[in-house]
Each structure stands twice: as C-alpha cells, then as structure tokens.
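Coming up is one lone chain in structure tokens, specifically the form predicted on its own.
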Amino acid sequence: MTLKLGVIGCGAIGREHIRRCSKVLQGAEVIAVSDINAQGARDVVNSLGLNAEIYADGMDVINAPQVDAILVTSWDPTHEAFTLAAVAAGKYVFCEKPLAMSAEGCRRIVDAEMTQGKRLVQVGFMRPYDSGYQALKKVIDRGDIGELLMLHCAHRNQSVAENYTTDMAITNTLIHELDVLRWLTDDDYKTVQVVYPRTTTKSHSGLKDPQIVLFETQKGIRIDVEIFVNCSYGYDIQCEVVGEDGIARLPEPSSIQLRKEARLANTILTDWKDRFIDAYDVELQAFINDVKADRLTGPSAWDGFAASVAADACLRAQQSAAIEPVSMPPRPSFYGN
C-alpha cells in the first residue's frame, strides 16, 4: 500500500519534506499540497514533477478523502489549528516543531488526541533519529559512564535574519535541545535560568546573543546550553555528557580532513538542513512505516507539550533573570512510560 500524503506548507522545510517523501523514501507519495503562497506551492509541485493537487487552504488538504496522512510544515502559529483538525478527522499527522505556540496549545492537542483514543500525532523532533545522538543514548543507557551528573551543550548558527528575536532563541532554536535532552537523560526539567554574556557585535538591536540556559532536572542533573546564533564560523551542535565514571561526547559530523599549507583542518557545515539530512530521512521513513502499521512510535504530542512547558519557563526566565520553576504534570498512561 502506498501512503497518500497531504502537505500543508511549501516553504524551506516543507519543500525538503515533499522532496524526500517523493524522491528518497519508500512507501508514500505526496498527492496534495497547500501554501499561503499559491505560486510557491505550484513551483514546488512543478519543480519535482509531482502529480499533486494544489489546494487554497490547508483545511481542504486535511478534509480531502483521498489523503491518508498529513504533514504540517506551515508557519509556526498555524500548527495547532491544522493538527487539531487532522486529529478531529481521525488522520495521522506529522507536525513540525513547535507543536503549538504555547504549552496551553499543546495541551489542547494532547487532550484531543486522548479523546480519540489513539496516538495520531508525531512532532518533528528529528534529533533522536540522528546516528550521533543514538550512539550517545546507547552509551548512557548501558551505564558506560555511570550515573549522569552534568551536560554541557551548544547550539550555534552562523547567522540569523533581522527578524530573529531574543525569544526565538528559545522557541525556534533551543526547542530541539529541550526535547532531545529529556530523551537522553530520561528526565524532566525542574528549574531553568537564562543568563546573558556580553552581546556579540554581529547581532542586531532586537536580539541578545549569545544566551546561556541553565537547567536542573528532577534527578538533580545540571545542564547548560549555549545558544549563539551569530557565531559566524558555521552551524555547530555540541553535547558533552559527564557521568560518575566517564565523559561521552556527541560525535562530529563526518567530513574530510585536509592537510595543506602547514594547517590541519576539517570542514564545518553552515546549513542545519545538511547537518541533520539523514536524521530527517530516517524520521519521516519511520513515520510512514508507523502509519502503515497503524501505530506511532516517534516523538509524541506529550513530548511536544513537555518541550513547550519548558520553553514557556525559559521565556519567563529571559525576562526575570531568576531561577524559574518548570511545572510538568504527571505523564498520562496513554503515552506509556
């Protein structure tokens, strides 16, 4: 059976997901798309040579009877409404992060899904599908470095646009760490604080950059995450896990080592899509396979909610400079252990 997909949003990530589902992955085809920019949707369909119907509104994609499952890759503030509509229609939906713009919005999706009585939502957190993070997780779970004590992390972008603001460092950038660090540590956050070092001259007036986010988990693990989105040298993701018996580091992406002119150098990526391109492929292939098997196993609506609860606390901490609590309710049995 070929899974028939409808994609809402044909921007950068939407175009990439349409391409991989149509040209790279197995078992699915994109048969319906929509975008607020109708010409942009047509351009994507034509450039990829797809036989896909173009709809004026994402709700029409969801309600199209021939569409089996939905990919939501539209503008962030639209994610909640489209995901809720897909759940109400009883269709599986893969929603790119963030699941909603607030924890309250994510909770509405959680409640709607639980009312349906089955998992229908997967959130686009791709890092657990990255081979480096998977290797790091195995080291932790096997107990190779003993009980976890600390994590030192960094999320660095070469540069960002003028419309990137201080809060987006949390909601658009740190959101990936908020999910993957819960997954690595198998723990929820307890408190968070945000501190601001000296601001780089490469930033603009609406952005405090870099930022350092300090967490304590329920088990007492301490985590620091540097967010530096104008680092200038490239796109760089770092994670060092300190245990009682040793230290484990996220491996660097594979690259050619060059010896030339008395220098030893490795290329550093500059585009996030290149850094995690394999993870995106694995993630969406898993979603396709899971939908065809009628059960989801990837990051859940509850994971999206948990990340948003932590993000909301981070936003408060940005303003208060105080240590803010992260108040997570108990995990429903619906979402397993």
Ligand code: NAP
Second form
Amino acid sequence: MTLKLGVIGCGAIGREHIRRCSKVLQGAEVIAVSDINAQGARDVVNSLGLNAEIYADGMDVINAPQVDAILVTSWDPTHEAFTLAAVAAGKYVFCEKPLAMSAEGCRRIVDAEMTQGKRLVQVGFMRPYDSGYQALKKVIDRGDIGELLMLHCAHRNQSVAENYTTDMAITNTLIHELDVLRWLTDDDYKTVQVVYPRTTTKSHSGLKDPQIVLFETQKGIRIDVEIFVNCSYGYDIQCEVVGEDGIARLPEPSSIQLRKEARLANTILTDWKDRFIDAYDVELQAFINDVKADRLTGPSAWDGFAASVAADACLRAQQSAAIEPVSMPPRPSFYGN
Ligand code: NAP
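Okay, that was the form predicted on its own. Show me the form predicted in complex with this ligand next.
Starting with the chain above, the whole complex follows.
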C-alpha cells in the first residue's frame, strides 16, 4: 500500500520533504499540501508535477479522509496546533522541530498522545539518522573511549536573516544539539548557563552572536556548545567527545581534497540542506516504513518535550546569566525506558 501524505508548510524544508517523499523515497506519495501562501503551495506542486490537492488551511489537510499521515513543516509557532489536531484525528504525524514553542506546549502533545493510547508523533530531529553521529554513538556505546567526561560542540551558520533573534539561537538552532546530545550521552541535563563573548560586528542589532551554552548532565558530564550563526565561512557542525580512555570526533562530511598552489584545501558546506541531506532521507524513509508497520520508533513526542524543557531553561539562563536548573520529570513507561 502507498502511504498518502499531507504536507502543511511549503517553505524551504517543506519543499525539500515533498521532493524527497515524491521523488527519492519508497512507499509514499504526497496527495495534499497547504501553505499560508497559496502560491507557494501551487509552485511546489507544479514544479514537481504532483497530483496533489492544495488546501487553504492546514487543518483541512489533517481532516481530509484520503490523507493517511501528516508532515508539519510550517512556521514554528504553528506546530503545536497542527500536531494536536493530527493526534486528535488519530493520524500519524511527523512534526519538524521544535515540537512546540514551550515545554508546556510539548507536554500537551505528550498528554494527547498518551490519551490516544499509542505513539502517533515523530519529531524532525534528523541527527540521530546521520551516519557520522551514528558512528560516534557506536564508539561511545562500545566503551571505546571509556566513561564520558566532556563534550565540546559547535553549531555555526554562515549568516541569518534580520528576523532571527537571540532566543531563536536556542529554540531554532540549539534545539538540534539539545536532542542529539541527550541521545549520544544517554543522559539528561541537570543545569545550564549561557555566556556571551564579544558580539560579532557581522550580527544585526538585537542579536547576541555568538553564544556559549554550558551544561552539566545528571551523570556530571560537562558540555559546551558554541552557537555562532554569523560565522561567515560556512555551515559547520562540530562535536568532540572526551572520555577517560580517548577522544572521539564527529567525522567531517566527505569532500574532495584539493592540493594546489602550495595549499591543501577541503570544501566546507554552506547549506544545512546539503549537510544533512542523507539524514533527512533516512529519517523520512524510517517514518514512512514505521507508519506502514503501525509502530513508530523515531524521536518521540517525549524527546521533543525533553528538548523543550532544556530549551526553556536555556532561555531563562540567557536572561539571568545564572546557572539554571533543568527540571525533567520521569519518563512515562508509555515511552519505554
Ligand atoms: P520557511 O521557509 O519560512 O517555511 C515555512 C513555511 O510555512 C512558509 O512557507 C510559511 O509561509 C508557511 N506557514 C506559516 N504559517 C503557516 C500556516 N498556518 N499554515 C501553513 N503554512 C504556514 O521555513 P523553513 O526553513 O522551511 O522551516 C519550516 C519549519 O521546519 C520550521 O519550524 C523550522 O524550525 C523547521 N526546520 C527544520 C530543519 C531541520 O533540520 N530539521 C531545517 C530547517 C527548518 P510564509 O512564508 O508566507 O509565512
């Protein structure tokens, strides 16, 4: 059976996901789309030659009886309402990060899903599907570098738009690290502090950039994450894990090494779509397969909630400059151990 998908949001990642579900992946077709900008939705349908119905309102995509599962790829503040509506309709939903704008919003989704009695929500945290992160996790889980002591990470973007604000460094950017570092270390955050180096002159007024976020985990691991969204040189994700027996680093994306004019050079990617292109493919193929098997296994609403609990503490730490606690309630058995 071909899974019939409805996609809400036809911006940058919406177009990418519609393309991969229609042209790259197996077992699904996009039959309904919606965007607040109807022309954007028409453009993607026409450019890919899809036979998909265009709806003015995302809620109508969710309620269309012929739609089996939903992808939410619209603007962050719309995620909670669309995901809750999909859960209420009993439909599987893949929601791009962040799951909601606050931990309370994520908790409402967790509660709605538990009331439905089965997992219906997957959050668009794709890094656990990246081959580099998977290799790093394997090294950690095998015990190759012993007990973990520290992680040094960086999330750098070339530049951001004028509407990108200081808090979005947490809710929109760091949110990926908040998920993947929990997964890598198999640990939860205990405290967080945010410190600000000098702001780059390349930042627009009102945006503090870079920022350094410092965590202590429940096991006592120390993590520092540099968020630098106007770094100029490229889109660069770094992660170095320090254990008591050795150090493991996230591999660099493969690129041609160029020896020329007395220089040795590697290309650095500039676009997140290229850096994680394979991970997005694997992530969405897994979602399609899992929905067809009636059993989700990817990042859950609980993972979305956990990342948002940490994000809320980071936002408090941005304001207070103090060390803020991250108060994570125990995981319900519904979400496994
Ligand atoms: P974008 O290019 O701004 O696209 C968002 C789209 O959603 C826009 O076309 C926007 O229309 C539309 N939209 C806004 N409100 C809507 C509504 N009520 N109903 C239907 N459509 C609506 O942003 P993007 O980069 O694609 O990001 C979309 C989401 O994906 C964000 O939540 C972002 O955090 C997430 N994302 C995840 C990753 C990842 O690595 N997992 C990467 C990129 C983005 P207008 O432009 O007219 O407002």
